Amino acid sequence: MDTKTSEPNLQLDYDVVVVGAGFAGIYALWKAKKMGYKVKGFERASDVGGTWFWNSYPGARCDVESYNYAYFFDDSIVRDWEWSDACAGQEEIQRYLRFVADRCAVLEDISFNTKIESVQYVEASGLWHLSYSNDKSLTCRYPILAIGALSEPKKPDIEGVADFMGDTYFTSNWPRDNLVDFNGKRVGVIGTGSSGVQAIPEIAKAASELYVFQRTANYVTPTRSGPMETELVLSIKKDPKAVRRAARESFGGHTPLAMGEERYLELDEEGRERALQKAWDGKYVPLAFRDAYLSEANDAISDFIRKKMLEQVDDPWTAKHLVPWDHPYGGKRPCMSNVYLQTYNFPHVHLIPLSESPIEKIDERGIKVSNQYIPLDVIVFATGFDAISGPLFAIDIRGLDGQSINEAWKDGPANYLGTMVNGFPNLFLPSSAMSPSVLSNMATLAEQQIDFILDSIDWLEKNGRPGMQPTKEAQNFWQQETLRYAKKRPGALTTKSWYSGANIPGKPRIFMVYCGGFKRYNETCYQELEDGFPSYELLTNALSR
């Protein structure tokens, strides 16, 4: 399709599509339904969950509090719901999440097992056609791709990954049905991020032998998991509506429950370490200090943290292979897990560091490394993501002039807010680069872009249905800004991670997460909407219906 001169007459079929059924999907659908607006939502999995669908390996979890991590929008959903465990599983996050979809009747506008494969403008009629499974095709005016930054898997970049003969399984795509044995088997897991630190424990339970390839350490705090507290969650249920307000008011998009009630530079040194043990034990120790953002304060959290790590494993080398010398706490995606560490204290369990002996190759029967060779009967990929605007590049998305997303961000991703790309008009993309996505509590995050998106589609609805894009200097500005807040968070710019894009070869660097703090973000966007979209442009060619 000419997506420039052809079809000036295309026919609309909705008004809103929203692609992915994970939090901000299932939200967007609810709340355009509500505004009275047609629409239709697409999810390339068998049920809603997005992320909490695919990633089910044994051991997946949340690492931020229920008590946090759940929609607010609706009070009776708050209140008629109950989680089992501070920290829940990724089960019951997906049961959670479909529990919400029937409540909101959104399941019935879903088309689940279906991938969509091109997202194209017309100008002739500024209306988006879209195409998916099976050669189908339709049309809307706003697009929302709510299809997450953590969506896209990476592929291994290991000579002989399809030499094995043995069973392999990705943990961002474990099997369905969970009938993964790994009983008496020889099992090597590469990857020691998230994934791999919350799978390990459980793969060790039944392996005879377990060997970890580890690319790089990362540090590992306890989490919250364990009995929800009854006067807590009474009071969350008792006003849902003033938490939600207050997670808009605060620099994650949740309220600490707990956080360091003295600063750091106010401290003596006996007073930090009393301040910092008391943190570990409250497990809140990345806030052990009122001014914890200071380089200096998370440098103490983040010694602190490598000590309590030594001290959990037995024997000194494993120990000090595990604990991460080469960047602050926060540099990269921290962990977290009350028995990951302690897992390598089993004699079945193997540390193999790809610093000091690198995988050369994988062979039919296992993996070769530089010093030695490991038989295995099964190898899990726990090697993340192409993270943030990978889940974007799978999908041919074509804007003004034909210029695809890949080539508007060769040099790396540019938008506005987060949500908008120049030369992409009425095309909303929550949970993209330079919002502040993984290092938020994404829940909050899903329900405040999805209003923001939502409520500047009903600006132009009530202001004659233009066309709208950000400005390219107000996205040079966005990308300055998203840099700016980069620089004050220890280890952001110094650390090689995919917060950059670090984890893809041949991917250009550029820090993707704007870390200006929740507050300031929603204000940012909402000051937009009152002003009347100053750093945006109107396109009038978009005006026919």
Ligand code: NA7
Second form
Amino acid sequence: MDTKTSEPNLQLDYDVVVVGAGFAGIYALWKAKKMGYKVKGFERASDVGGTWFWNSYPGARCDVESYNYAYFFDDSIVRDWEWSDACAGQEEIQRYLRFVADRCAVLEDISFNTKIESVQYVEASGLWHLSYSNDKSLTCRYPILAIGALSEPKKPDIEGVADFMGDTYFTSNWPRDNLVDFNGKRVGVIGTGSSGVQAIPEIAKAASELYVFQRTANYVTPTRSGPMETELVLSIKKDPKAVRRAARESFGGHTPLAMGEERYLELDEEGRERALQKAWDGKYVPLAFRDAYLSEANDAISDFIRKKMLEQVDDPWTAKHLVPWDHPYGGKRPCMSNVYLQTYNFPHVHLIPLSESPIEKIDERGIKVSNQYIPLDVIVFATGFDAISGPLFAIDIRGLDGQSINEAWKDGPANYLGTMVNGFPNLFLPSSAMSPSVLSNMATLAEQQIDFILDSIDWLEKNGRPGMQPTKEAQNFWQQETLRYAKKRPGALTTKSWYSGANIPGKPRIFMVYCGGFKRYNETCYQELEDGFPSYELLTNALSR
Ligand code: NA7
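If the one shown is the form predicted on its own, what is the structure of the form predicted together with the ligand?
Below, the chain from earlier opens the complete complex, with every other chain and molecule after it.
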């Protein structure tokens, strides 16, 4: 720890510093300012958007419906914005976030193109010291790291990546100038998660030959993308507050939610098939039954989707290899597209299943798999993220006694309610591990978590408490709760997925998403506040704990 970070009389620069200008960051700045706090924001990109700034690859689109994937804290914002599509594309979502940031007058509070390098607790003064741009720094009492769950790209782990002489692109950091030209090129795409599934049909439109390197096949169901329903839009605009309340009362932060009306266990074979077909046509097949969470129901849903996937691909060998036989629906992040599978019906699109022909290495001119050499002009890496906990590890975060978050979480994330970590007083972490996170509507979550965080800060200020941190017991309890609900989710603990860190070599395998439902999560947060934070240690002054 340097001298500055051990100084007892450190000057307070800001009450609240918000790192990141995505959904959570924009709202945090607006709300903290409105509550009268002195605030400052930082964003490493040149504009707002967070994940929606960086992931500007062709075809990038939200799987959550625009009706819900939006802010609801301000009625006029809901009423003044018109979505063009029921599942908006990346450009539109980023434009929306800029519209909101502008309307909320937070743009002037944000330093863009500025990466926060370290966030260190100064125990002697009870403040946090943040450094950036090599030699600049400031202090605050409450840092809010709104840095997203999918913002730290996974580093390529394939031999010879650096040797390739052609062009390389990452879906997670797509060039802003949009000058990527695949016309007439031989293109290889590595990765078939949501990003690959969305980008591949677009790339196939221009490439002369397209080779898709697939390590694990994924479920692909129809997207809900299409025109907005006028009636639904009108009803949402009529009473945005009611939508906001209802989303927080729901399981996944969505409302209204299309779902089957009957129970799998109460239907006969014919009834189940009918319900599945109806749900497929209505684009809600994952929730074809009211009891879709049961493993028996999930098995039926998985089989039905596999059957539908097979039907869309002409070549039986390719079809068989595009279907996920190894895990149940929802074990990995499922994908949505109306055009992905059909793309393999074009003669210039080739599937390379790595389960049968693994990549041996990349060299100057292409990719060598076990049974062939594929010369390429371009390689697109759609290889995903060091998800959920990764973005925190990319910043030097140090709490009490100089302990780093990397040390504190070396066996996997530990926190309480997904927002605070023992040993890191007053450090707030929206969109991090063990919250409903990526299995909920992230827009609903951003508002809920920022409300809870700023209401907690307000409580501290009003009660003359300089700080708080969750107890270790509370963290243990929350870890157990997260595990308890994960056990109920088909495939959660048996599938290799980034939900549990399995995509990053050496990362501890811990299921990182709280699946107890949004309603329960929200109620648990606010019960803490109502009861005066019984699961937290409240600091009485900067030095005592
Ligand atoms: P994902 O869902 O993590 O997908 C990454 C894909 O890349 C996946 O198919 C991986 O296979 C594959 N991958 C990763 N590393 C390799 C190597 N070394 N060799 C071959 N294949 C590899 O990331 P996305 O960006 O698609 O989606 C992330 C989220 O962003 C998405 O859910 C949306 O919410 C937005 P694997 O499955 O690990 O075998």
